[in-house]
Amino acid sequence: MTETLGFCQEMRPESCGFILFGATGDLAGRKIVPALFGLCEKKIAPKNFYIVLAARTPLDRAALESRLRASLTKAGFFPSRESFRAFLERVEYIQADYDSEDFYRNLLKRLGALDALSGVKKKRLFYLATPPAAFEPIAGRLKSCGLLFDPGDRSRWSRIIIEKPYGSSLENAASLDDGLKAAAAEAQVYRIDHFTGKETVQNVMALRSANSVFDATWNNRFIDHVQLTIFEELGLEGRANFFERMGLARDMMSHILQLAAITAMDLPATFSDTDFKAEKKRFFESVRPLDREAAAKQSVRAQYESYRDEPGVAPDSAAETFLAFKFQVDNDRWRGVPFYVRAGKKTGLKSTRIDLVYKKPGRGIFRSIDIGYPNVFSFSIQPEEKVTFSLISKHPGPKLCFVPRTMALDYRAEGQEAAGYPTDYERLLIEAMSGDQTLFLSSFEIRFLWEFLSPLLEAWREAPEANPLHPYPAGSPGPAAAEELIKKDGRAWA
């Protein structure tokens, strides 16, 4: 059966060169290289497109090809000989010395030659898959060697993608951002959070804006509370050094706040990046900050019981692997509606979801009766990609009994293009190649993230007796204290 499509708007990436710093690192192997191959395999890469992989590791061509094939296989790709060769024809490897001016001068010459060979007209996307401490020096040298162009020059462009963590504290993040701004304009910096590229996350806004029946009830007149859940089945997976320094709150807060904003921000006048970011900024400005007293009452931190047995973890580690907290939004749409958040590792399942729980009927014959089930609008982001709405209906039979029923939209089962739509990283690379910053974080959002998170971290550090590190069994959905956080408000986790 042919699916009839209504309004369609396609993002078309511009022909460009893609330069990946840190190309032999974990992030590059797990996410970026598979995304680049996926764009080529799905025929959505730019027409004229080349890839330069740069890293400190010495690699000959055979070792590079073996490494790339291993990355693709691990990511679930099993390319044919022809498609792998076609991908390799776009790829070149350069051993990097990020501290050497000669490296950047040689890179400038090589990119000029590749532009000429590929028909690319000085349009370049630099992805810094490096530790955050390297962002500023790399950006500075790209600028000084003529690899970052004036953003006002419409005949050519250069852009930088950076990946979280965006610093480790408010002061550190501000310094990192100032260093980037010394080399690149805000319009040239693309701060990636891959959650914003997920299909189901984007459909939150699409469903609201295209279906008035939903947006009309998307407010405190109808919604009782909102829940955000980010659960991971796995533990550290070799990231002990990172996790001991950062902990789960620093690692996850960007994801949490992006999900909150996509869920609760007002609809922009248009889907231009300017209007979208303006509404997102208004939402963040209305989020009530948590001070130390609120942090003690409205947050729970925990660590799974076998965490300190993990290789590389200190025997007395205080790094949290679980976080739950409540916050409020002081605007006309959401005032009085609590937002509850859970995020954790080793929780027994992988699940990222948004749940909007509706109030019980305020009028009619059932207004004084507890039917037993609320209406819940749920967006399952991973591992499933599904939107569901729970309804209450009469159970068949002679008695008047109510049961919950579910309407569902399953992205994996619906639509002819489901198998070929871009993954989160693929989509974000397309957006960056197109010059659209809608799904990327602004400088304001980075500052807000740290201003919101810092009081929590400070309260945990300076008043541990009021903010204990609760234990929880690996494979469980967190400590009992997280259940109590929402239970004391007369509610329960979805």
Ligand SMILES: NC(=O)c1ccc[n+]([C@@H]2O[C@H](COP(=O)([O-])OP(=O)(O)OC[C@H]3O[C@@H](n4cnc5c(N)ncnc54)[C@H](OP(=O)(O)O)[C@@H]3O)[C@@H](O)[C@H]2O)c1
Given for the second form:
Amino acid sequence: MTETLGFCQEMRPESCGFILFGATGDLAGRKIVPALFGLCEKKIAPKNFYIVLAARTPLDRAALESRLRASLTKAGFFPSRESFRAFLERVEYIQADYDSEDFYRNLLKRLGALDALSGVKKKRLFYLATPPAAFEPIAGRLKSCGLLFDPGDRSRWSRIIIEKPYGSSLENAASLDDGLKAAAAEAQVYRIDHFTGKETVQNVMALRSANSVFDATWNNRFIDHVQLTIFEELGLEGRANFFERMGLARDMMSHILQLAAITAMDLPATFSDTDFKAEKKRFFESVRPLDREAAAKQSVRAQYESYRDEPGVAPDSAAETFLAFKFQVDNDRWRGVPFYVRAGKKTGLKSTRIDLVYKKPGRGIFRSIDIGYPNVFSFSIQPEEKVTFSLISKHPGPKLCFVPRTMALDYRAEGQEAAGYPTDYERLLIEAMSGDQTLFLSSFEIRFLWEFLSPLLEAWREAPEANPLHPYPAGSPGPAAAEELIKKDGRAWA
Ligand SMILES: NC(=O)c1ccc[n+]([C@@H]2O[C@H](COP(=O)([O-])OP(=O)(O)OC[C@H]3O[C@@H](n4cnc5c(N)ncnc54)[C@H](OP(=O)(O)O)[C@@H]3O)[C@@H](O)[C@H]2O)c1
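Having seen the form predicted alone, could you give me the form predicted in complex with the ligand?
Okay, now the whole complex, with that chain kicking things off.
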């Protein structure tokens, strides 16, 4: 195992109870239950820890256990009888009636009893894995029934976790947020975008902070442009209902903006959540808004050709399954450096990556010969977890010839270290149990997201002739118009 250097900050999750509402749903089954199991299995969960699963569907113990087993198997866990048993001992199911105060009063009593049994001191995490429309009523009742403590009280705590998408428009996102804030303080609300929990995303910050060679060149003197790519090989995966309402831009913009911020924000003075969020906020405040004119010139929306044949999709659907756009950041570090973004479904490959493309050599023998961009710093976030730096090197041999080469750091190759590291959801749950909001989105970020996205959506909706919905073949990296978006600036997609 490689020795770590000096700074080693480890989250210590506090003993607590975890209450999962909407426990019969897709998110709960695919992500949250496996993450809870993973934390127990990897011995990262707090020692004193219990889990209450709640949903409206009646479930007896046998049905609950077989659901849990199925969730874990689907997520790739094949626990031994002992470890599954040990997990089950921490779990109980409560049938929910979210409209009834009795449900919350009984829950309050039950949590008190479980606290006593498990050695937990009134510390509770409520995960709302229900449709967003239920967030406000549930949070309100948690508050009115005494399940949300005063955030200033240091001896006990209660936190609420919710997951994007946060609303479907500026107005309803604001109203959703106001509803939550009426019940819970900002310090009690943990808004997840699971991209921030990814190991490779965090490594972007780590590399910049620790290696001055990178941060010193992380600016408009050296970087020509930045590219962000979020490509999915798959299409709708049975989520037509959701996707028809939302489209790709609403679904993906949070991921896009989080990747942009983590790549381009100034380094915070410390890794405390307060400093981190302040720097991230400063970055977002420097992003130039896309007005209607910019939307027409700098954005491309598209739909894959067989999309309308998918079950549940309207024959005249205008939902975009692909988006490309360019934006600028008006601060001293990035002024003049364009950020190009591509995100789409059915693009032929699954790939999330960040590419920082360095300027071409301005002096020496290559000044007058076009060798493209010799230096690209690339972060592959998923499915590969890799950092590469491309450069030009001398070809071995008697002549002075040059060849492109790549230096690579493969996370998976660091097998021993990587084996026990938490998945994105596991990490986010630990951070919430530790009371650290660094990786979670603030109320400001939700508002910014919608202020940034809304003019784009409005331009697409109200001026379709200037912003046509381009077709692209399923399995291709988007329409020709997306190629043109970057080509007209004399550049190409990485
Ligand atoms: N699925 C994903 O991959 C994913 C990804 C990102 C974000 N999210 C977000 O995570 C949350 C859960 O998503 P999901 O896909 O799991 O949703 P879902 O399957 O549609 O719903 C989750 C559960 O909520 C309960 N429910 C349904 N309608 C309800 C209502 N009106 N009031 C209270 N409970 C209700 C249902 O359980 P009972 O009927 O048994 O109570 C259902 O099993 C949503 O906010 C979603 O936007 C999901």
